[in-house]
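Presented below, as structure tokens, is a lone chain in the form predicted alone.
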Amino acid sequence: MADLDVKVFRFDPDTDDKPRYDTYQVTYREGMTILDVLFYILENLDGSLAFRYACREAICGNCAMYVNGLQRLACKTQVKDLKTTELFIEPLPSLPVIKDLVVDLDSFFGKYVSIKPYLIPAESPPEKEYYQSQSDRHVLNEAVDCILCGACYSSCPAVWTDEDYLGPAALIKAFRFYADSRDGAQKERLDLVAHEHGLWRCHTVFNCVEVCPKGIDNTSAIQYLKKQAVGRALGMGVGKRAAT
């Protein structure tokens, strides 16, 4: 493969009038993941270059940014699988820049916490442990491998129009807890959901599922519990936890 021709967004708000595209040539060799792009241009090129990482595995979520035209974790995109020599690197769309490839992810993760991500017991916890069959933790085998990146976020044409939009990584850890067998909260959890900027904003678009690196199935987990709201508006109770 030849070498590449890299051009990739810079800007900080302290100094810059407004947004610019540097473009770098970078000597490409086998194996070359985009993040290995950006630690070439940081590490020979331009060390002012700014953009977050933290595992390397596609586990952290830090990594996530827009590369061409589409929503990626730099660590896990292969450059070689990209079919082109020509890249474009650019932060997250849609979320405030701090600089170049950093973004700002306060209301992110300000909506995460909103949602409760955390178990709430119906009773005292037992003296051992809480039992979970396979087929109960089965159900949230999707929902458990969210790793809360923002890709989805940033793709979702609903989180563009509306600013109070929980959006679909919140609602996935939403549904994750909602279906959990050792969870009591099922009614308060659709509560914080179930409103104009929850589960009705989502207009079933797709584009979460599109580019969430670890393919989890948003869309159908926030149809699910559109259905549980439902149910219990219609006077038939919070459903039996189920698959999605």
The other form holds:
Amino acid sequence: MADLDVKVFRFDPDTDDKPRYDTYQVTYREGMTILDVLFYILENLDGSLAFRYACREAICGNCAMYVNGLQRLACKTQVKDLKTTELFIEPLPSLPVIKDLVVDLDSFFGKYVSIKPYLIPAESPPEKEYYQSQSDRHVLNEAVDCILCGACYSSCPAVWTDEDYLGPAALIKAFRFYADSRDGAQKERLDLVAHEHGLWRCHTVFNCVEVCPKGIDNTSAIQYLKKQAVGRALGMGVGKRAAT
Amino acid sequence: MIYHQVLVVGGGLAGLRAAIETGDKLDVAVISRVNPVRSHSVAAQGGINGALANAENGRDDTPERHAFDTVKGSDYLADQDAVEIMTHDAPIRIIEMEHWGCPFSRTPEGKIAQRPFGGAGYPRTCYAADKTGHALLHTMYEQAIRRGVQVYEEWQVQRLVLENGKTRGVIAMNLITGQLEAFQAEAVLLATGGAGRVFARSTNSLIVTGAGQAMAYKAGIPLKDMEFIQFHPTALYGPSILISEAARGEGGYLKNNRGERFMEKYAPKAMELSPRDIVARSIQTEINEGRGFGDPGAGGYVHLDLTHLGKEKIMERLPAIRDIAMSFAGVDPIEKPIPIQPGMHYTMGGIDCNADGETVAEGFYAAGEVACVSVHGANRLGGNSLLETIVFGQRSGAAMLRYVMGLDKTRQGTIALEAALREEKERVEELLQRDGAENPGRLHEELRNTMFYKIGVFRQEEEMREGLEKVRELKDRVKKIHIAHKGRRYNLDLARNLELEGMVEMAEVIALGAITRKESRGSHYRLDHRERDDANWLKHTLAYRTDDGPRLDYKPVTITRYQPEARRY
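Cool, the form predicted alone is there; where's the form predicted in complex with its partner chain?
Let us now look at the entire complex, which starts with that chain.
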């Protein structure tokens, strides 16, 4: 592969009036990821570049950014998979920029906290573990894989147009606990999400599903919660068992 | 000056667990250079050990058997009283995580599922598929949110401030603004992880730099057993990403270029499930003797073959491994073997502390990989590091609570903290102004290559001496590094390279400890001293910082029930 032509979004609110794009020439080597490209620039071409990183194996969620027109994890994205030598690297759209590729995720995490993202058991725990069947655990398989990277949130048109919308990640967490056989707060959980800035704001665009680096089907989980909320409104009771 | 009664540095499992322990009764804050869920605990895969006796063929497992396996695995360097505490607390802490919502995989009867792991006599490793660290860390973070634990995110702690042997607080830099700030506290816990990135071919997160050990060392706290570096047998060839021991726990084979399961030559009974030090050396021997694959210049590799496990088992038990192999090596393990080689994985040594996290300085505590209690001795068993974080996180939290509740005088050391803050500001200023010629990125590369290739899986005097000499050269050159960017806001160039000096010092401690220890024990394997030497070396190394480099001292190993014997698997 030829040398890479890398355009990177640059903005330092301390010194810049407005953002710009800087272009760097980077020599491709086999196995190079977008994160490798950024480190190459940082260490050899431009020490002023800011970006987030940590695990470099797609599990910590710190390096979500917008690469050639899609939200992706920089560490997981192989340059060769982009099938071009022209790279266009930008911060996650729709989030305030702290500097360059680093965005402010406060609204994202604030909404995550608002849905009470922790187990609320119905009664005090047994002496040993709660028993949970393999099929009950299986229901959680995708939802517990969320790495809170923010890719889905950034990709969602409902987030762009309603700043109070909880967004896909907070809703998948709501699902994750709602559907957990050990949880006892189904009613409260539905109250927290069944409103115009919650479940009903999802218009099933599926952008979140398309960009999720962990392959989570957020949209279906949200539709499941919608069904639960409708079932409750029709007096069919609350909770997984009541509704199925 | 910011004040909290307790400061926890590091938002991984150990740090969050300690903060949860103290949070109800004291004003506690966590300082972390990343959002807590980005911490390296998240990358742990295979599981967490505890004698729950849930597995069909593990019903008579006990904490005592777990303790014995751990001590034997440690090549008898672990302190046995501390190991017994850990294995006793293991079921309590694991059940607690389950009650807090951790999505463990399940047995057919609905209990926490357990799988076999290296060096363990029973299927003792509790797991959540092959993403156990992720499951545990997110659960712990959820509990911290539930309790309203305050977190200073993206703050990098630069310095531990002690005065007359008492803890006063820390100096930290806000990474977003670049501002330095003094934090005053009655008790400080370091839970910042290991020193993986001092080595090339590390499986560790890029933020695992040994900063905590370096900070404590600089403040005069001794580091223990730093020469014991774990090389994981199965790091993905190329990017060195961890391929969990669970792959072998679930039945994966290691094969050389003749298609032989070569472990039968090295450990005929335990085979692929021998402890990590033994498997890593066996793989390296195959590669060195020409029975590996690939370019020997790039280290070569052998095969980790899962194809016989079948699609269903791989998808159910090892989905993340499959994802990693496909994303980073273009190999689907359902169809083809995974190319692997040994990679630096874990720092057995660390800040010298006891089973309550207490160190030689009053009010200063350590827990998790940054610490050395010692429960891992010369070789850690897989599944014991996640365990260590939650057991000793909880215990050090409880110890800090007792300590702070018992204090007469509080908010001491304001003047010392102000002086330290001034000095740190000057250090940053000097680094930014410096007209050095050294490229820090390249210097770091030289450092990690030196450590991996000179003080690596197989060690010998002459090579290690060359390594130490090189490290000392780098110690001079690091004083001349050039920081290209002078701005303050999110200055990665500055933040990363402020740590480089500490990394070089950690390398020096590791190298000197390894050269001085003239025996082979656990992960420390010397071609010129192939036997364990209990008469002379059944003791912990302690390294103290002096202006001329580390001063080494030693202290005895605590032995309770298990007399050292030959280690066979």
